[in-house]
Each structure stands twice: as structure tokens, then as C-alpha cells.
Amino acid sequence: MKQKVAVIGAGTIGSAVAIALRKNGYGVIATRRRKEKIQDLEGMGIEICSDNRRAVQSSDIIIISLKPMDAVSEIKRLSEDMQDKILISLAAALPVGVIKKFSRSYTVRAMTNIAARVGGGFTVYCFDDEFPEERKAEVRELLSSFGRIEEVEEKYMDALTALSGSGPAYILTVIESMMYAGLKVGLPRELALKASYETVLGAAKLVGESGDHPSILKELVITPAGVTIDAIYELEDSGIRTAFMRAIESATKKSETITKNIIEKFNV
């Protein structure tokens, strides 16, 4: 058995996170206030409770997934059972200053997203900067547990949280109108939408694996008066690019807005 993990916040983040470390070998402690929420859990082997400060004492590392303000209360509050442990916050928007000012913890913030449930998220992540470096081994093997992980920089956290810590809910949109346009030509509903992952799927593969810009690839599958150039003339006609990067720009500006109310009203 790898090490303790307590999951302060077993919604649908933390339940995720808390599902693929339990997959890893980990010992896990799911918290919710309303515990019968999260009842399925103990029968993935996850110990689950309504009680946080038992579970930090019981654990030797600890995953807050709270809203910013909750997790900042909770900080506060635990801050001494969390003393000289490890501390990794996905609390979307709230900076590492911030956990400083009320934490005794080694502080790690980072951002995933609901595909970490299966391993396929991609987690971003950055660490205080007094972090000791022997145990920066310990964090990224836990963090692999969800998928791909890259440390970054902490300014460039908002933006990586609209992007990829919201990206399954664009993606999930695109597969779902892939799907009903499978539906509006006259596919049975359960291959449209496997026609629709699918592709989805190997494509994103294909560009992970080849190293090829995305318009590289593209390029090969559209042929002179073809099937394909006619989609993608609707799909330029209709904006599509223009409304995607719309779409990140405003996530990306409510994070920022987030995490500059924290600062002021923290005083960091």
C-alpha cells in the first residue's frame, strides 16, 4: 500500500481524483459533508466520512477540492493537523500565496479535470517555493495517477484552468452535436455516438503521437472536391474557431477575476 491520500471535497473533482488514486495503490479518505453522496465510493475501497479533521490526521497527504473560499476556511481551520505534510490544492483560482499565509504545509496547487477518473486527465501543477526537493518525486507520482502532468508556472495556472480544467466540458459538447448530426443522416443513435468518441478519441491521439501541428494533419484528410472540404466549409462559416477561443478568453478572464478578489481580500 503506497501512501494515505485524505480527498477533502469528494464532489465530482474530487471523487474522480480519489477514484484513480485508489486504482494506483493508494490508501484513500473520501470527505463530504453529506457522506451518503459519495456512498459508492467504499465500494471501490475508498473510506469515506463527513469529518475533515479525521481525515487529515489519518493521512499523510492531503487533496483539497473546495470551492476557493470553502478550502481557504478549511485551511485555516486545519491548519495545524496539516503541518509538515503535503498539501495539494485544486481549488480553481486560488493562488499559492493565499494557502501560504494559512498553511504550515508543503504546498503544491494544481488543476485537473473529470477525466482524471479514468486516467486520462491532464494535470498542471507548480510548487511553493519552499517545497523540498526530495519530496517533488512523491507529488508528480501521485498527480500521474490522473493522466499527463506538467509542472508550469503559477501565472499561467488561470488560463490552463479555463482551458483544460473546463476543456472535457468542450469536448464532451463537440461529441454530443457530432453525435446529433450522425442522428440527423440517419444513424442508429449508439454507433453515432461511438463513431463520435472514437474519432474524437484518435484524433487527439494522432496529434499527441506524431508531433504534427493540427492543421498539418488536417490538411491530409481534406481532398480537392471532396466530402470533407464541404464540412469544413459549413464549420468555417459558422464561426467555430472565433467562438472556441471566445469561449477559453471568457473562462479564462473569470479566473483571473477570481483569483485577484482572493489576493485583495486576503491582503497577499
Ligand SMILES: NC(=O)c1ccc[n+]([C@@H]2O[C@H](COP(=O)([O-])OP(=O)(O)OC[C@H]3O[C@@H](n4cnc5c(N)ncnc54)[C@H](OP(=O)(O)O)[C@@H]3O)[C@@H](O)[C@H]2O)c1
Contents of the next structure:
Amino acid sequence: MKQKVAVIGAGTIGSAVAIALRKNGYGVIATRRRKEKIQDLEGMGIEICSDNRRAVQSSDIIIISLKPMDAVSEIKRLSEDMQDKILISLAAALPVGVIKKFSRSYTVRAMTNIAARVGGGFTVYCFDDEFPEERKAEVRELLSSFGRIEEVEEKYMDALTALSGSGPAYILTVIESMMYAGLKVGLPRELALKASYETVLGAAKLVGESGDHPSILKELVITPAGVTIDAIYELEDSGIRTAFMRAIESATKKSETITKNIIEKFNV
Ligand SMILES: NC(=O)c1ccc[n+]([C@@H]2O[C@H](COP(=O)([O-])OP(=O)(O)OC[C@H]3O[C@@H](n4cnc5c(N)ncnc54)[C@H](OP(=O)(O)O)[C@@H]3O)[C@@H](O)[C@H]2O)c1
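Starting from the form predicted on its own, produce the coordinates for the form predicted in complex with the named molecule.
Now the full complex is given, and it begins with the chain already shown.
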């Protein structure tokens, strides 16, 4: 078995990463106050408890997947138990500087997304300045359990929280919209859903594997006076691009505001 990881706050994202880690051979102990809500994790070989201190003490690496303010309280309270261990915070809008103010752990700030549950997440991360070089590989290996990873500068975290952290919600809206469109033109429900998500999956794979810009790939589908251009005309007319830009800009601003409030509150 690989190292033991404590997942503190096994709610939506904490449970997702606990499952991904277990599948990848890590020992996992997951906590939440109402531990009866995560009993299903036990069947997957994940230890569950409500005692964060015990979980931290018995683990090599700690993942905090709490809301930002709860994360700060627990990091403060368990600071001594976490000392010299790797602490990975998944809390949105919680800067490394605030975590370091209350902890003597080797700190990583990361933002993953719900697709981590199936190993299809995209996780961006940054290390604190004092993080030991020789331990960075352990973090990269662990985060890779959730899917693809990318090290980034912390200044991009609010934008990435809005783009890829929240992103599955936008793409699920796209899949749902395409499915409804399928229903509108008479497809059976299951076929409409399958055709929608397989198309999203395939288009994403095409971009990732070809390395080509989406606009070049799109040109391959749009033939003069063909079927696709009629749909593209309607989408452009609806302002779909600016809708996405406005949406992600608005979510970025929200994340920036939360970050700013946290920084002010903790005077960092
Ligand atoms: N959801 C996402 O897609 C996503 C993606 C990336 C990052 N995040 C970030 O991850 C964090 C958690 O988000 P979430 O959506 O997973 O929220 P969530 O579902 O509410 O999970 C948080 C969990 O923490 C538990 N909890 C609260 N206080 C605790 C404590 N003192 N000790 C142990 N457990 C405690 C809660 O359960 P009890 O009340 O039973 O204790 C709750 O289930 C947030 O900072 C969020 O920004 C979320």
C-alpha cells in the first residue's frame, strides 16, 4: 500500500478524492462530523471517522476539503499534529499565505473538480515557497489519482476555480441542453443523452490529443451550405460565446471577492 492519506471533510469533493485515492492504492481515512453519511466509503476500503485529530495523526499526508473558513479553524486546531506533514488544501479561495500563518506543514493549494471521482478531474496546484523540492513528486503522484494535473502560479487560482473547478457544471449544462435538443427533434431519451455525452467526450479528446486549436477542428465539421453551419449560425446568434465569457468572468470575480475577504479577515 502507498502512503496513508487523511481526507478531512469528506463531503462532495472530499468523498470523490477519497475514492480516487483508494482506487490508486493509497490508504485512506475520511472524516466528517456526521460519519453515517459516508458509510458507503467503508465498503470501498476507506476508513471513516469523525475525529480529525486521530485521522491526521495516523496519516502521512492530509487533504483538507472543507469550506474555507472551516478549513482555517481545523488547520489552526490541528497545527501541531500536522507539523512537517504534507497538507493539501482543496478549499476554494483559501490562499497559501493564510494556511501558512496557522500551520507548519508543507503546504499545497490545489483546485480539482468533481470529475476526480472517475479519475477524469483536472487539478491545478501550487506549492508554498518552502515546500521541499524532493517531496514534490509525492504530491504530483497523489494528485494524478484525480486525473490530469498542472502546476500554476497562485495568482491564477481564482480564474481556474471559475473555469475548471466549477467547469463540470457548465459542461453538464451543455450535455443536458444537447439532450433536450435531441428530445425536441424526436430522439429517444437514452439515445439523446448518450449521443450528447459521447460527443462532448470525443470533442474534448480530439482537442487534447491533436493539440490543434478548437477553431481549426471546428472547420473540419462545418461544410459550405451543410447541416452544421445552420446550427452554428443559431448558436452564434444566441451569444453563446459571450454567455460563457460573462459566466466565467462573474464566477472569477466571486472567487476573488471571497479570497479578498479571507485575506482581510486574517490580515495576511
Ligand atoms: N464540490 C466541488 O465540485 C468542489 C470542487 C473543487 C473544490 N471544492 C472545494 O472543496 C471544499 C468542500 O466543498 P464541497 O462541495 O465538497 O462541500 P461539502 O459537500 O459541503 O463538503 C464539506 C464536508 O465537510 C464536512 N465538515 C464540516 N465541518 C467539518 C469538520 N470540522 N470536520 C470534518 N468534516 C467537516 C461536512 O460534513 P458534516 O457536516 O457531516 O461534518 C461536509 O460534508 C470547498 O472549499 C469547495 O470550494 C469543491
